[in-house]
Every structure is written in structure tokens, then in C-alpha cells.
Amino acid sequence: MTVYFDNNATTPLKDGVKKAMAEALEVYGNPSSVHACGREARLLQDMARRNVAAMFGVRSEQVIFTSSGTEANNLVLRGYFACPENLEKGSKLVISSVEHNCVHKTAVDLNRLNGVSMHMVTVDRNGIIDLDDLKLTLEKGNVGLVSIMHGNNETGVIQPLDKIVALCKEYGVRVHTDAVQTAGKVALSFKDMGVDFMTVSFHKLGGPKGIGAVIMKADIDMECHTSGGSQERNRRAGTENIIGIAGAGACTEEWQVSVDKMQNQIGPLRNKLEKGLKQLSNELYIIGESTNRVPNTTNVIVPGLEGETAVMSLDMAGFCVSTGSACSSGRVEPSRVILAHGIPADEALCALRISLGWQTTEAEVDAFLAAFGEMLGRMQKAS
């Protein structure tokens, strides 16, 4: 039997989502067509959009469907700075040092190709951004957009978005947040968050892969970075993925139940997991343990136990986990995100991400702790 503890990478489809997608397979019309088949597809799309809008407390026209969270983040960053009016207000993009690669690399590309300058705000040992650094950057002026993720995909650390937004609004600067890892895990209200853009990806909360969304204020200028059609209110050209959109709409129907379960059941299981891990090794430590995190995520470091080795060992024992390390030119490199916490490179290579899901049980956590203990025992004998 395989136990899946890599839910920050993707999650299993929920039963209601499977049903909605199976029904959508029979809806073959193009939603841009005006005939009966097209209207049927458009109706399905509109219903799903309303569900997503209701999940985040916005109007339907504020929801733009994309192919993924990665495309959603690209659409916001590239689309915002493609508008001459926005560039006139400020040509600097501010991100944090722990952003997902799709934000980090896009910022680098904008700086290299489009003349958009970039500033990267540092984080402390717990992964929380330096608000003084952000304030100083805003004071210097020329900032067009601040993009800070809500919850980190590797560590689960949640940024103090309320303070970030308050600072940015003081200087009249727009804010984007990547909420891919918090949607469905913590309560989210677009209005209460105060941001101008938010991006989500539905396969992180029991929905299908291949569908994400931008949630945005209706009065912002943003260019479409894909030419060819007027879909998604001229924000994203291309025939919509109706099957994926149907799945997205279905996975939001019980989103409050999912959030409650994450808080009341999965959070305590994560705490039990971490307590058990610390009892297995005095050297082991958990990144961001003392700060606010999404309730399902643990990033643990056991100095001397490389993450890649641990992933393979646990996989053989029937457990799926992951590591933030990346393979480059035949060499395993430590995660950029983990290094940003001030963790030495040799220890960063030992980072192991364990992310529980809505389907996780206490028995699975107990079995994982037993397997982890056996792995540490073999390591000690080998040394």
C-alpha cells in the first residue's frame, strides 16, 4: 500500500470532482459559440465561475481561468507590466526571496527582457519577510507591484499579509499574492485580504490538474499575454478547458468543509507527526516551527541525512514525500527557498517536505513515524 504525503505537489481528485468532470465530458460545445451546444458549455462554465467567485467572496467577472497557478502568476506579473499606464506609476517589481520559481523566474525575465527592475525582500530564519526592508524599498519609490506569496509551498510558512498590504497601500502600490498553497487549507476572503490580485490552482485542493485562476479587482489594467481571442474578458485568449473548469467549480462546493477539516483534523495530525519526529532525533529540526504555517505542511531537516536519500528510502517503505532540492547538470543543488532562511547548504540538502492531505489518517501518520524511525536507525548503524 502507498501512503501519499506529497499533497503540496498535488492532491487526489475528490469524488464530487470526478463526477462533475465525467458529466462535463458530454458537453462538447465551444462556450464561445452561440448555438445550443455552445450555450450548454457556456452555462457550465458560468456555473463553475460563480462557485469559484463565491469561494473567495468576489463577483464572477473577477475570476479569470488559466491552465495552472504558474500561468496565473505569469499572467499577473507580465500582464501588469505590459500596460504603459502601470509602468508610468512604477517600473519596479518587489518579490520575496522565498517565492515559487514561477514568480522568481518571471521577475528575472521581466528585469532582463522588459526593463522592469526587481528587488528581492529577504526573510528571517523562520521564513517571514523583513518588513523593514519592504518599507525602505517602498520609500525609495518607483515600485509598481509587490508580489508576496501567502503560504510557502516548501515550508508552509504563512506571510503576515495584513501588514504587507497595509504598508503597500500606504504608498499606493498594488499587491499580488500567490495563494496556491493556502486556498482550501485556511479561510480566504479576497476582500478582507486587501490584495489586488490573488492566484490559485485547483489541483492543490482536490480538483483537477490543468486549471488555475486569477482573482483580481475589476478596475485594474492588465494586458493579455496570449493573443488570439477575447476569452476570459480579454484577459486570457484560447478556448477554455471546460472539463477542468467543471472540476474547479465542483472542488469549491465543499471548500468550507475542507478548510474546517484542515484546521480541526489535519492540523492536529501534523502536530502529532512533528512531535513524533522530534522524539526520534535530538538533531532534527523543523523549518518555521515557531511561526504560523498552513496546517498540513512540515519541512524537516535531519543533519547528515540527505533529502534525496530519505525520499528514496521512504518510497521503498511505501511513503511518498518530497524534497526541495533540484538536480542541475547532474548535481543535486539545495533549494533556493531553504537557503534563503539562512540554513547552510549542507543542511539545506537534508530538507524533507511532508505534506498531509484531506484524505490523511492517524494510522498513516503512525505508520510513517515507524518507517522514519527505522530509516534513522539504519543510518546510525551505517555510521
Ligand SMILES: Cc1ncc(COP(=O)(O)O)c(C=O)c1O
Given for the second form:
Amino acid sequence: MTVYFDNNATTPLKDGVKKAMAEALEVYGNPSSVHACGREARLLQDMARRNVAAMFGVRSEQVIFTSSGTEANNLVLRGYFACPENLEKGSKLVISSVEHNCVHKTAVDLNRLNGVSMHMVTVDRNGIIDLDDLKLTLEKGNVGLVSIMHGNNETGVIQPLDKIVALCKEYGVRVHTDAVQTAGKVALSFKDMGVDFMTVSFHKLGGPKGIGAVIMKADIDMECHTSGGSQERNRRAGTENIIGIAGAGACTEEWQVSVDKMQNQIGPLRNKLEKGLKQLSNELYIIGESTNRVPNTTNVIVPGLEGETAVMSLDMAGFCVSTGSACSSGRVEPSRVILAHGIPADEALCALRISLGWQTTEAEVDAFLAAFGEMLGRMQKAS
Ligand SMILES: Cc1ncc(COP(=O)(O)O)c(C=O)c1O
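Mind giving me the form predicted in complex with this ligand, seeing as the form predicted alone was just shown?
Time for the whole complex; same chain goes first.
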């Protein structure tokens, strides 16, 4: 028996997605070709784009398909600052200290290669960004773009995007948000959020890997970061991944059902899990427990129990969970994101992420709690 509690890493394909992708395997035309085979592929792509657009309440032309969430984030940040008109308005990129590496490292690259300066807004112990720091940075001027994620992949903490957007609008600065971990889990209306760009990745919501999208206001100047054809309205060159796009269209089809299930069934299961875990250990604490979080995610720390050890022990018991730690030069390093919360390094090494999925059952949560209790028992005996 394998219980999969690593749904923030990726999710199993929904049945409808498998079907749509299997059908798309027969469509071999290039959507840029004008003949019948090309038109067939174009039709498939248009249908999928309409589904994705409907999920986020935008028009089809506001959806740019990319090869991943990683590429979508790169495209927005690199593409935005590659435009001389945008650079003139401001050459500073503001991000938060808890961004995914694909935003964090892109910001570092932009600084190194293109002279775009970077300011990193800090977060408090709960993972919420310091709005005063953001305001002060905007006040100082020269900010070209603010890129702050919606929900965090390691902790599930959701940023107060409404306040962030309101502040940025006050200073006339554009906002990008990485919504990879919230799309499909909480209702997202691009218009109501008020952002200018948003990133999504379909393998986090029952779709295939290797397909993401930028959702953007149609009238913003942004350079294409790949040189080549005029695909995706000149925003992203390269022949489109029609099979992946068909999967993306299918996984967004019943998005309201997914969001409702996440809120009404999976959220309560996550809460039950957290309650049970706290009963097993007095020392255990949950990062961002008192804040608004994505309903499927919990990140717990049991001081003294290293995340890597827990992952291996739980794996042997049939449970897939993860840490945010990275192995570098043979040593396990604590997650940059967990450290950013002000959690000391020895405790940050103990962070364990458990992310439930739409397929999660109560029996799985109960079985996990039993396995976790046994692991803690073994640990106590060994000490
Ligand atoms: C918050 C966040 N942004 C971006 C990404 C990258 O998405 P992809 O795996 O599609 O490259 C991830 C993936 O884990 C993520 O969690």
C-alpha cells in the first residue's frame, strides 16, 4: 500500500485528463499549419485555452501556454524587464523571501545579467510578508515589478494579495503572482485579484507535467524570452505541446468541483491530521498554523526529528511525504524558505511537509497518524 501525501510536488492525473490526452495522441498536426491537420490541432488547443480561461475568468487571448510553472515565472520576470519601456519605469524587482526557486533564482540572474536590482521583502514567523517593508520599498521608487507568490509550496501559507495589490496600485507598479499552489485549491478570479500576471502549472491540479501558463492582462508589453516563431501571440515561441495542452484543458474543466472538494472535504481532513499530530507530540508545531493556508498543506516540525529521517521512515511504512531541505555537497541543508520564517537552522531541518490531494481519504489520514505515532515511539526508545 502506498499513500501519496506529496501532492504539492505533483498530483495524479484525473481520469478525464487521461482520456483527453489519449485522444490528443491521435492529433498530430502542427497548430500553426493552415491545412486540415493543422486546423484539427488548433481546434483542440483553442478548446483547452477556453477551459483554462474560464477557470480564471479571463479571455482566451490572456492565456499563454508554457512548458511549466518554472518557464511561466521566467517568462514574466525576464520578458517584463526585457522591454525597454518597462525598464524605464523602474529597474527594481521586488520579490519575497519565500518565493519558489524559479522566481528567486531568476531575480538573482536578472540582477547579475541585466542590471535589474532586487529587493526581497521579509516574512514574519507565520510566513506573511512585511507590508510595511513593501510600502517603504515602493515609496523609495524605481520599482518596475512586484512578484509575490499567492500560496507557498512548502507551508501552504497564503499571502494577503488584496493588500499587496492595493499598495502596488497606489504606486502604479505592476504585480505578478505565482499561483501554482493555489490554482484549483482555492477559487481564483484573475480580475478580482487585480494582478497583472499570474502563473499556473497544471500538474499541481490533476493535469500533466510539462505544461504551465501565464495568465496576463492583454495590453502589457512583455518580450518573448525565446526567439523563433510567433506562437502564443508572439509571447512564447516554440511549437505547442498539444497533448499537454489537451490535458491542461481537461483538468480545468470541472474546476469548481475541485475547489469545493478541497475546501469542504480535504481542508477538514488536513485539520484532523494536524489535531492528531499535535496529540502525538507536545513539542510538535505547525508553521503558519494561525494564518490563511491552502487547505491541503501542513508543514510540521518535531524538534529533534530530522525531516529527512522522517521521510525515509514514513516511506518504509508506505507514506510519501517530503521536506524542503536540499542535499548539497553530501550535507542536508535546511530550506531557505523555512529559515526565512526566523526558525533556527536545527529546527528548520526538522520541517516535514504533508500535502493531501483530492483523492485523499479519512482512512489514509488515520493510517498516517498511526504510522507517525509508531515512528515517534521508535525515536523515543532510541534516545
Ligand atoms: C510555488 C511554485 N511555483 C513554481 C513551481 C514550478 O512549477 P513546475 O513544476 O511546473 O515547473 C512550483 C513547483 O513545485 C511551485 O510549487
